[in-house]
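Given next, in structure tokens, is a single chain: the form predicted on its own.
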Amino acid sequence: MSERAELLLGIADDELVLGWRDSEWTGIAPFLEEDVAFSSIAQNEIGHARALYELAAQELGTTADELAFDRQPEEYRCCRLVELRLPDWEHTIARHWLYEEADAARLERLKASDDPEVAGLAEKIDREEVYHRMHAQMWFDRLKDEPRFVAAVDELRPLIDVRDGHSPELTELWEQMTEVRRSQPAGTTW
């Protein structure tokens, strides 16, 4: 697999898995506005994943859906930060802020790429991600002096770039993400 495809899959896997994790807050966030915000952010992240998978799929001779749902959990290239099911708000916001900060730096590098397809897609994604960063920063500013939030940031920070193995939680999430697809006979046309 080319370096380009590896890069695209890693980012796409981050976005897909984070989108699923963010969607878990729909209907249970501490404020109605956050139900809507996290649902919207989740939808954007999954849309970004799809666009990245499509670019990788062209090179790999497959489809975005096959890359997203037909690989085994150990074949995903996402960082551990996005895999975790975080049932408390301070850890969720800590992940949100840490991820958006790291993603902003990654998108800046991709926008400067010599590959026009990658640079163009990064530019498009970044136009939506700016709102994610604003949301994350608003929550960071609100919680930055709360000891539980500070502890959550410190605990999760080392997981940002960890891609050498997965948490058991990824397999559990993969079971949910792929349940419908796996329930159908191979070759089913949707």
The other form holds:
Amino acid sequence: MSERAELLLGIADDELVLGWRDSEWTGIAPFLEEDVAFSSIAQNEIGHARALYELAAQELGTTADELAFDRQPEEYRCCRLVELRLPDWEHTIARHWLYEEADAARLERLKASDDPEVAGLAEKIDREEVYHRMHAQMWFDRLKDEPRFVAAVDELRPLIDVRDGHSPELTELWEQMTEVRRSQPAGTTW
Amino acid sequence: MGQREDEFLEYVQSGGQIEVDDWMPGEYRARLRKFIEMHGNSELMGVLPEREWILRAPTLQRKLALTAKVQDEVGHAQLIYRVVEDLGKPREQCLDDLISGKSKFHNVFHYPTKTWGDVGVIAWLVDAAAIISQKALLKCSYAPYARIMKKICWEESFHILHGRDVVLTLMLGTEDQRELVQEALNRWWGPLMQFHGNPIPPEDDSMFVWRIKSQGNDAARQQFLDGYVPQIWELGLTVPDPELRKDEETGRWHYTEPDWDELMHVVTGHGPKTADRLDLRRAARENSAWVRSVLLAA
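Cool, the form predicted on its own is there; where's the form predicted together with its partner chain?
Below: every chain and molecule of the assembly, starting with the one above.
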């Protein structure tokens, strides 16, 4: 696989898995407004993943859906931070803030890429990520003096760079996300 | 009823609408608030049956569409609770009463969603039944409620398209996929037939008398059958009611009498998933209570 396809898949997997995790808040967030916000963020992240997979898929001769769903869990390249199931608000916001900060730096690098397709897509993605960063920063400012939030940020910070191997939580998530799809032969339309 | 109440009744029955600061009879305010609150509760509880499948959506497009649909329902709850707030009951109180079982929500949200087939049938047919009820609120005598219903009906019409597309795709797929839809239809038909309520004459239905809604229960059910049974048949599905047929002379649909005892049992909090779903909502609310207190203290 080319270096370019590897790069695209790494970012797409981060966005896909984070989007999937964020969508776990749909319906049960601390406020109705946050329910709506997290659902929007989840949709944006999954939309970004789809665009990145499409770019990689052209090169790999496959489709975005096949890349998103039909690989084995160990083939995903996402970082440890996004794959964890975090059913509480302090860890969710800590992850959201840490990820957006790291993602912003990554998008800056991609926007400067000499590959016009990659740079153009990064530009487009960044236009939505601006709002995610505002949302994450707003919550960071509100919670920054809460000991449970500070502890969650410290706990999760190292995981953003961990990309060797996965936690069992990714396999659990993969089993859920592919459950319907795996129930019928490959190539079935849904 | 006093003269002022009589005049109010005549006004709303001739198509008049009132605003939040206008005078209204106590009984009208109480019934209106209860009705709208139940609508808000239903939107919010309606999130839970489909939420379970957001994590299992089988393609990126379905994932995006289902998340967006469920998000819309939360948005509707948010809008509707604002109208309830204007009528004197804060949102937090509505949520507490919902969780404690003091207030009610619609029958269809008390049932389990067993397969991806249910996801299609809910988005197509439950939302179709709901839009018929909601269109009967577009001329509601309480203007603030009628106004938000325009946005809600517009969004619900997209949900129906999404649901129909899920169902159609499955019907064009494998034998197993077609079975998923038929089984889901068999499960949902009873609750769907109960959805619009027992067939009390409109003149005895206080919601119609006060022109909170503009259509009686049975008229709504007839409209649902007329709009959707032909489409269900066209897709090659069987409606699980041997009595179902349209009388071409009268234009009325005949059907097996829905199980009104089941409806009463379910909406009073005894549905197969009532306790689980309220427990989930209660746990989510307890787990995030600290977040609300931090924000309120700021």
